[in-house]
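First, one chain by itself: the form predicted alone, in structure tokens.
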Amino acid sequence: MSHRTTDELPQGKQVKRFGLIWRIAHLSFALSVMLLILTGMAVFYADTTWAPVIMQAFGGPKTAGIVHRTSAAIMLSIFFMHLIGVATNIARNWKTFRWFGPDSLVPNWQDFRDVYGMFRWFLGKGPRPVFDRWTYWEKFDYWAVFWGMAIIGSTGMMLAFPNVTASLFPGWVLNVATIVHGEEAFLAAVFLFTVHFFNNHFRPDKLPPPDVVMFTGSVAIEEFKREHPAQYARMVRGGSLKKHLVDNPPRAFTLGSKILGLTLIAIGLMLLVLVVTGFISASTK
């Protein structure tokens, strides 16, 4: 069978790769995580010189409380209706799926191979590696989430219901659970804006930022078959590739999710570097 390049495909067309709940959910989750970093580290470093600013932007911490625990809401409810959307395909498709294909996120052996293969790579030692549909870096991303769930979610809801929480367990379970929660938190957001930022917008082959498939839900043709050639290949081979196939977004709607992708890197950076100063200021007391 011969294999059609991308000149041969339809102009104006781009590869799909995530739908319109995908992105919404996506967007949602990183504003409501943006808000609890901001207002969760407000309190955790309430000594920093930045803090009272924010709880005064809020309005007080009544206010910043209320946002604190309406994002948390949001964010968990993202979480677990995804849970209920995987489980679901997982059943329908319980005779083929393949827990560790191409179209899984489940870590394999191939990933590790990857992760030594792209640090290979960094230093002009090596090819870059073959990606098909998910990254190691996208898989990584995806299960650092159940782990964020498992620590911040569960110590945020005993912190949510102390009554609850001191009904069931010693008062000092509670003093534990917010320094976890404080602590988990600092690591999680200092994960997103360094490690995630790095992987999805400022590698060498990403620059210049950002990268906007997860607004426009598309990309490229050209870049997809860079960005995963297995899995480009593996289409075409199948011929399943102009199934996937949608014409490029709207050049307002594309100038507008680059927008909409700077201004959440920048919210992002600033919060990297309040949480930051924070964590140095409560070292050095």
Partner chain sequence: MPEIKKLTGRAIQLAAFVSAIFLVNSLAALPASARPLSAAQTLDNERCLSCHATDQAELKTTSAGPLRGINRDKFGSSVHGEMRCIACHQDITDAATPHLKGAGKKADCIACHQELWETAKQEKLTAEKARLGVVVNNIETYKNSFHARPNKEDKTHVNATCDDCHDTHSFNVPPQGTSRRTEWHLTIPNVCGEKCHSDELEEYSTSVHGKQVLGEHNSKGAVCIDCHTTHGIANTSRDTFKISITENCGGCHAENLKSYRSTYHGQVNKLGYGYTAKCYDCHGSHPGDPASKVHPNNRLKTCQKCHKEATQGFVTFSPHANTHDFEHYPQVWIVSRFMWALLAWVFAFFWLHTGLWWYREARDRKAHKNHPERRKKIP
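Which structure goes with the form predicted together with its partner chain, now that we have seen the form predicted alone?
Below: the lone chain, stripped of partners and molecules.
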């Protein structure tokens, strides 16, 4: 039944998934995080052969420190602007907004059922779960940023302003902040460049990388139907699919997005190699 609906759709259309501002936010967020990882890991893994090379390229730890803090300021402002954006959106739809509904990023019971269903599917014991607008791993990616901002952001601030920190707290707080900042950044970096990359770019269904939906903003109907069948069905039932259809993005735009996506993936994988070599050399010492 569903594929009959598809056949009736006009060709050359895509489904809109991310608005322009969200895409810009994602891109600047990604770039600032990568700069933070590069400058931060060069200090965290100072013992490696690559770290002094990175430091010299930046012109020394003082400049790298400025780059690190500037990137942090960019990253945190994007995060807070996002908070304002989300709050405005919810406030505007206050009466109709369903906190645990399919358009909300708030985790619900269905997410836990989906995790269970996915593992059953992995083991060949059940069908592949069908997802609505937000899958549980997308929700995890989203909320992980909140955790990361709170933990890495707050400890980073403590380390950036040690005089203030040490006038409010005992000195061991700085010791603890150093450890938490570094370990949490390691977690974030490795998670992004393995799990996030796999989920969105390197799964067999997504090959070859990159998935450009976060750069073009829209996704081919076929793929959308495959990745978010519940949402698709919901749209068809409610008659709102047409509202979400957009023209295929211009060829040059798609090509540019692919180049951008591949570049970011390449940088991310290079950073992953640096972090992993750092981890290995630190733990074999």
